[in-house]
Partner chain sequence: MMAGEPVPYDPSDELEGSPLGRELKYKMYLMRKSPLAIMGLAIIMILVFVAIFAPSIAPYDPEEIDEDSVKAAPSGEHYFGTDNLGRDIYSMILHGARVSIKIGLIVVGISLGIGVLLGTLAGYYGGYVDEVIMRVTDMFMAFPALILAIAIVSIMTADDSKADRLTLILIALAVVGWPGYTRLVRGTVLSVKENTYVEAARAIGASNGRIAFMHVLPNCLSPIIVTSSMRMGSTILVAAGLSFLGLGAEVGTAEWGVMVASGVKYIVHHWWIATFPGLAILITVLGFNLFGDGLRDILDPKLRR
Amino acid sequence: MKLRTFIARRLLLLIPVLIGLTMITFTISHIIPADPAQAWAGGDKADQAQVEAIEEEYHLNEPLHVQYYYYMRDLLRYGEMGRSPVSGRDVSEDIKEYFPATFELTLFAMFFVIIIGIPTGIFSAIKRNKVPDHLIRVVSLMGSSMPIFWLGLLLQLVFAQWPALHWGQPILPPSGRIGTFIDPPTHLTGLFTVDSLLTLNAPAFTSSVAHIILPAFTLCFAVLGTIMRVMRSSMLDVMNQEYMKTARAKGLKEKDVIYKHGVKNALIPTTTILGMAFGGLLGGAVLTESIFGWPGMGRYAITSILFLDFPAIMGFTLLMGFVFVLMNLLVDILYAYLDPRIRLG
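May I have this chain by itself in the form predicted on its own?
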C-alpha cells in the first residue's frame, strides 16, 4: 500500500474515533449529579431567571440525546466547540490561547527525553551489569516511581528557593512562563522560544528558556525512566542477533556495529513509546503546570472540571483525542522508515 493511501485511510478512520470520543465524554460529563446552570450563574446565590436563561442557551433543559445533537450540529456545521460559560469566550479561542504553552512545554520535555533517554539506554546496554548500568537502572526506576508533584517541588527548592535564600538570586525561575519585567515576544506561533528567536528578541528568549527548563524536566522524568529501560532492553536484544555477529565477523569496529547496525533496529519499539509519550505528556501536564504556574491546557482543563464547564471539557477531550490518533499515525510511518520490511497495511 502506498504511503499516501495509508495516510488518507487513517485520517478517515479518525472521524469515527472522534465521534465515539465525543459521545463517551459528553455522556459522562452530563450525567454527574450537579446543576451546571446554577454553578455558572453563581452558585447558591444565583438568580432563578438567570439559571433558566443559561439552561435555555445551552439546552440543559432538554434530554441528553437532544443536547448531544445540538452540540454535534454546531461542531460539524460551524466548527464551533461552544461558548465557555466560565471564560465567556468560544472554546476554540481559549484553546488557541492555552494550547501553545502546553505544546511548547511538551516539545522541551520530549527533547530532554530523546537527548538523555536514548543515549543513556544505549550506554547502559553496552555496559551491561557494570557500575554505570546499575546506576542508570536505579535512575530509570526512580523516574517511574517518583511522584511528579514531589519532584517539581524538590526542583523548585534546589534550583530556586534555596539559592534565592542563600545567594539572593535563584539559579532557575520557580514559576511562570517569562520574567515579570520582560514583555512577551510578538505573537507569531504562540511559542515564546520560537517567537523570540524569529523576532530576534534576546531577553525574551533567554527568559523563556530559563523558565521552561524546570517544568519540562519534571514533566519528562517519568517517561525518561521508561525510555531508558526500553532502549536498554531493545539494544540487548539486538546485540545478540545474527546480523550483529556477522558484522563483527567482517571486522567492523564495535562502535560501527552498534551505531550503524544496532541502534536503528533497537529504535523500533522505542519509537512506539515516544509517540504515545508525546500525546500523554501533552494531555497529562496538569500537575506540572499547576506546580510551576504554567498557563497551559492542563490548568485550563482542571479549572473547567472544577466549574463544570462542559464546552471546555469537550474541547479539551477532542483536541487530546486528535493528538493521540495523529501520533499513532506518525509512529506507523516511522516504523516503515526504520524497518523497510514493515509494510503499511
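Just so we're on the same page, rigid core means the largest C-alpha set that superposes within 1.5 Å between forms. Model, not experiment: these values are computed from the prediction. Positions refer to the first chain, counted from 1. Compared with the form predicted together with the partner chain:
Core-superposed comparison between these two forms: the CA of residue 302 exceeds or equals a 2 Å shift.
Write the structure block of the form predicted together with the partner chain for the protein whose form predicted on its own appears above.
What comes next is one chain alone, with no partners or other molecules.
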C-alpha cells in the first residue's frame, strides 16, 4: 500500500469514529432527567415563558433523535455547537478563545516529556540492571503515580509563593499566561509564545515563556513515566537485534552503534505511545489549568459544569475527543512513514 492510500484509508475510517464521538457526547449530555431549561432560566423562580423559549431554542421538547438531528445539522452546516446560556455566545466562539491556551500548554508539556523522557529512557536501557537503571525505573513509576494537581501546588509553593514571601520576588510566576502589566501579543495563532516571537515582542515573549514553565512542567508528569518506560523497553528490544551485533562487529564506535543504529529504531514504538500520551495531557490539562489559573479549555469546562452549561460541556468533550482522535491519526501516519512494514505489510 502506498503511503497516500494508507492515509486515505485512515481518513475514511475516521468518519464512523467521529460520528460515534458526537453520539456518545450527545447521549451523555441528554439522558439526564434534570431540566436544563428551568436551570438556565433561573432555577425555581424561572419565568414560565422564558423556560418555554429556551426549550424552543434548544429543541428540548423534541424526541432525542430529533434533537440529535438538529445538533448535527448546526454543527455540520454552520460549525455551531449551540449557544452557551452562560456566555451568551455560541460554544464554538468560546472554544476559539480558550483552546489556543490549552494547546500551547499541551505542546510545551509534550516538549518537556520528549526532552526528559527519551534521553533518560535510553540511558536506563544502556545501564540495564545497574544502579542508574533501577533509580530511573523507580523515578518513572513515581512519575506515573504522581497526582499532578498536588505536584502543581507544591511547585507553585516552592518556586513562587515561598520566594515571594521571603524574598519579595517569585522565581517563576505562579499563575496566568502573561504578566499583568504586559499587553498580550498581536493575535496570530493564539499561542502567546509563538505570536510574541513572530512579532518580535521581547517583553511579551519572556513573560509568556516564564508563565508557561511551571504549568507545562507539572503537566508533563501526567505521561512522563509512561514515555520513559516505553523508551527503555523498546531500546532494550532493539539492543538485542542482530543488526546491532553486526554494527559492533564491523567495528563501529559504541556511541555510533547506540545512537545511529539503536535509538533511531527504538524511537518508532515510542512515537505511537506519544499519540496516546497526548490524551493523558489533555485530561491532565484540566487539573493543571485549575491550579495555575491558566485560561484554557479545562477552566472553561469546570466553570461550565458549575453553571450546568450543557452545550459548553458537550462542546468541550467533543473537541477534546476530536483532537485526541486527530493526534492518534497523525501518529499513525508518522508511524507508517517511519516503519514501511506497517503500510506494506
